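Presented as structure tokens, the chain that follows is alone, the form predicted on its own.
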Amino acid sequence: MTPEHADIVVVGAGPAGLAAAASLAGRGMHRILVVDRDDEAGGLPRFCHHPGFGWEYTHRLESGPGLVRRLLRALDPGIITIAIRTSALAVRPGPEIDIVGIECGHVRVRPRVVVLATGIRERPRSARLVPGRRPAEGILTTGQLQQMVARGVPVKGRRAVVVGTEHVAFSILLTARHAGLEIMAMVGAEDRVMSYAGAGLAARFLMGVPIHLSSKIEDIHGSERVESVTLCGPAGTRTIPCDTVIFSGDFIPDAALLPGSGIDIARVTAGPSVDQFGRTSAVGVFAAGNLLRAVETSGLAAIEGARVGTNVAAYLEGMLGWPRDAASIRVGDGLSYVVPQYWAPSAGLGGAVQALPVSLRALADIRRARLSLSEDGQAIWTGHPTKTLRHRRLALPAAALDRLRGGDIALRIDPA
């Protein structure tokens, strides 16, 4: 199939994009084109060889490449065309999409639907406003290191400092060890390890990695290559000799296609605003995966992709229209954001559509907190007291959301 004949274009061949394509094919859709600028399909997981990918979607403890292989095996090449080394340049109302690739050249495609699943990217050191010198070598992000190791590119360094303590920071410890790097320290600006507490204990006591919390890099030394870093923290300043600094996390949606597309961009997440079915503000354009909010697991991204695939099929079959009266979901003090940002009436749709899992984040750690949902000032649902951790996903039962009718919707969190 040539791009011009595609009915559906999926942008991004990571877990969300691949799961969306499989779901569409399973619903009887044809002429599905998946484009990805990389040299292979799979997204970031294909560079991560440790287990833990896709659990929510597959219920298997698989490595990143293992998850990718499973997702690719589910695709029928007679229905789905994957165009690698192919970039989407622009999305415009219509929908209309410009793509360029080594096989197709520069093509303008007018499909019936576009699914955006471009995922995430890491902020480089320059965008994190980290002071210090700019050595020619020795500054990496986790993605760079993972790709180097996966592609067999030698890593020149020997002693590394990892900046960050979220989930991916601890996975990078294993990658760095595999690359022959000794981890001199982990550095986190927060007052606790942002991943699971067990990860911090394993790093400290099983791997012997010092973790400096409430600390920031004050200076990076070296000209040709990193020579050391100076930290500023509760114990004052200290200098740690190293030849490599690995900046971890700080992911943001890869949303370069949004300007000019007619799609509303959410202020907090910097991704597209969507309703519960993944519909954006541009007719015919859906979105799924970490493009929506850059912090969920590959398994949840795949679930979102699969559900959006179901909803696209319902749209193409005439069962799901485009929202005209979707209600905005407001978040109160103490909450960072919610995805989806809008809720549209869904009476009569039944099993033809599937709502996205709700992604909700608190701004602070609260020992006992109570989450509540209201509509037009009336309580719809109140959760049990629970401990909340900032930037950790909060659960909101689907049964509570099913009661919504499109009024003034608000979420809030209060100390219990």
The other form holds:
Amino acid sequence: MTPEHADIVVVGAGPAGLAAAASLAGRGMHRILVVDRDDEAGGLPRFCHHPGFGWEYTHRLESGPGLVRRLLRALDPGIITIAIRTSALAVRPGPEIDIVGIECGHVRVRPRVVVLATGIRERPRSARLVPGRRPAEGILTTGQLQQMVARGVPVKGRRAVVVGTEHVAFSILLTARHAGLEIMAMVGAEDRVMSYAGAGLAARFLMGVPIHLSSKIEDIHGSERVESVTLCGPAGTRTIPCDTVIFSGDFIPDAALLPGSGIDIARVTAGPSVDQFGRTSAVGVFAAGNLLRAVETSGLAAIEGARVGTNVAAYLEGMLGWPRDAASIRVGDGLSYVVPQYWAPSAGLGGAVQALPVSLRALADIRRARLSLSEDGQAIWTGHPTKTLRHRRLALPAAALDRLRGGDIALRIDPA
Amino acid sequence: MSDRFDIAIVGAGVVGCAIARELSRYALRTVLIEARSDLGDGVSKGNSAVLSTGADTPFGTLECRLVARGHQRYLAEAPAMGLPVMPIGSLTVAWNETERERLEAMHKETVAAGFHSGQLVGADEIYRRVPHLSPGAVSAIWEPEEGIVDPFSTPYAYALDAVTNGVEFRSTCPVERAERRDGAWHLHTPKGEVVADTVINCGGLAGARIDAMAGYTDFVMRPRRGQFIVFDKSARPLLDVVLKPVPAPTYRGILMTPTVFGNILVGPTSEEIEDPDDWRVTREGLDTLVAAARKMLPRLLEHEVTATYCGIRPGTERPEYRIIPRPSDRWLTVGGIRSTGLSASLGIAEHVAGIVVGEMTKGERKLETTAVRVPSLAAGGDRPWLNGGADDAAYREIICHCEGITVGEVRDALASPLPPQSLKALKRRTRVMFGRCQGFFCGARVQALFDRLSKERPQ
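I would like to compare: after the form predicted on its own, may I see the structure of the form predicted together with the partner chain?
Everything in the complex follows now, all chains and molecules, and the chain you saw is the first one.
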């Protein structure tokens, strides 16, 4: 099927986009086109060969490529076309979308619905304003290194320093070892490992990788290739010889299609602001997956995609529409963001729609904190006191949100 | 290996390449030799890419004259080479009464020096042109003729033109020793001896060192480093002019400007450095640039940073160009081309060719030359899938998503008579990996494509 004939164009064939396509087909929709700019479908998980992908969606222990295979198997090629090597260039109100692809060439089409599922990327060294030389070789993100290994591109380095301590930093330890890189150190700006404490312990004691916390890179040396990095931390300044620096984590939505699209962008997440059905501010444009914020698991992204697929079907059947008529959810001090940012009254829609799981983050670690939800100043729900960590999703049960009636909604967190 | 040339140009920066292009118009055997593996890989890769009119250079100097002439020629000749010129104009903004007085005095001098295009404008006009500028601007000089250009494609276009018209280019060819014997200069390089009647030293940061090999010690290098931050294309709607502070006597200050690629650029700092090879961005430098952005255009800081870089200007102990002809020795030095080399390049080339052809060697002007055209990399420029190129599948497959560069453009760059020898050279030729992700998405595929096509290329 060519773009001109598509009713629904899904941009991005990662977990969210593929799950959205499957769910649309499951709801009886057809003429679904999924475009992906890469040379294969699957998105970022296809480069991550360790287990732990898609759990919430599949309830199976699978690698990234395993999850991708499962998502692809669920798609009926008679209903869904996946066009790889095909890029969305621009989205405009309408929705109107410009596409250039190896098969379809350059086209401008007006499908009934566009689902944006363009995912995330890591902030590179430059965006982190890391000082030092800029050697031609040896400065990478984990995403680039994972792709190099997966694609068989020679990794010339021997000794690497990993910057960041999120989950992906520990994932790259395994990939880097596989590529023959010795890990000289991990460097974290925060005062703790951002991933599970167990990951840090395993890296330190099983793999013998020193982890420098509360530390920053103050200098990178080398002209053609990295020769060493200088760290500054509580123990003072030290120079570590290495030929590779891997910048990990610090994800950001890949939201390049948003400026000029008529879609409101949320300041904190840098992704589109959506309501619980995945509706953006632009008519006919939905969004799902990690484009909404960085970063949740591939399983959660797939669940979002699947639910947005359901909601797109509801829209095409006339049950949902625009304007969204949704109230914004305010987040109080101590909270970083909530996705969805808006909540629309859903009385009478029943099972025809599915609300997105709530993504919520605190700004700081709190030993015991209590999350609460209020509407028009009235407490709707108060959680149990729990340990709260930055970078970790805070749970907010769907049942709490079902009680909302379209008033002024606020979320807050307080030490308990 | 020993060939005898009429002229050897040492250094393939923007100035050396422009001179090579100029001399390719004459029936002369010219060689352009470069120490690094690619042209434009030294001083020329780290500038602000603003095409100056000369109105901000010291009046009455050679620099001022050559910048003005370079500007004029660039506007006339660059478009035919496919080089983008965006004449967006500049505002030099005064923020208080002292600066306003300096600005008004500056404007009088500028007019007296023959630059008539600049106008004094008030706050209304400033904020009309830059609505997001911080409050407090008092007055400004609006210079409509200043513009922005592509700093990477410029030396490439010059060199491609030169090579197409008979100049020989040799890269990875650092000059290690120079001696004059048998009426010619013998330049010793790891790739053999280059023999030429006349040498033009455009060595940039190595200018004084190369001069010294021939026994000339007219100047000493005083390199100055300038750091820059490039903001994401999402910031482009914030600014559509070159924004400059009122200059101090020795330093023109931190400017903010769109780039032809659609980003916003902030810089440069100005630091005297001991080591001419100290290509570091520093915490202090980046902090200074962020502070300048916060002060003048605070909304810029809502946008992501795409890149940071620095340039090193080959200043000397005197704040002026050091173009030193030595007709009897047949050695001409083009030194001290500090921050205005890109703007002045075609002016310098004409000036130098005027000295060389006539005073130092003889060459007939060729009746015909072959024109060259480089691909436009500017934002909003022709994309290969938009026109006839769409028949070729490689022009329909984007490999660098942030910059929208196709497989076909990478293939073409590698098939050039001056092919990039490294990934960083490929970046400058095509802009792959130059965007906001810096290779997160495309780095592995681009490397694989570069490796494959470089291997397939006949050597």
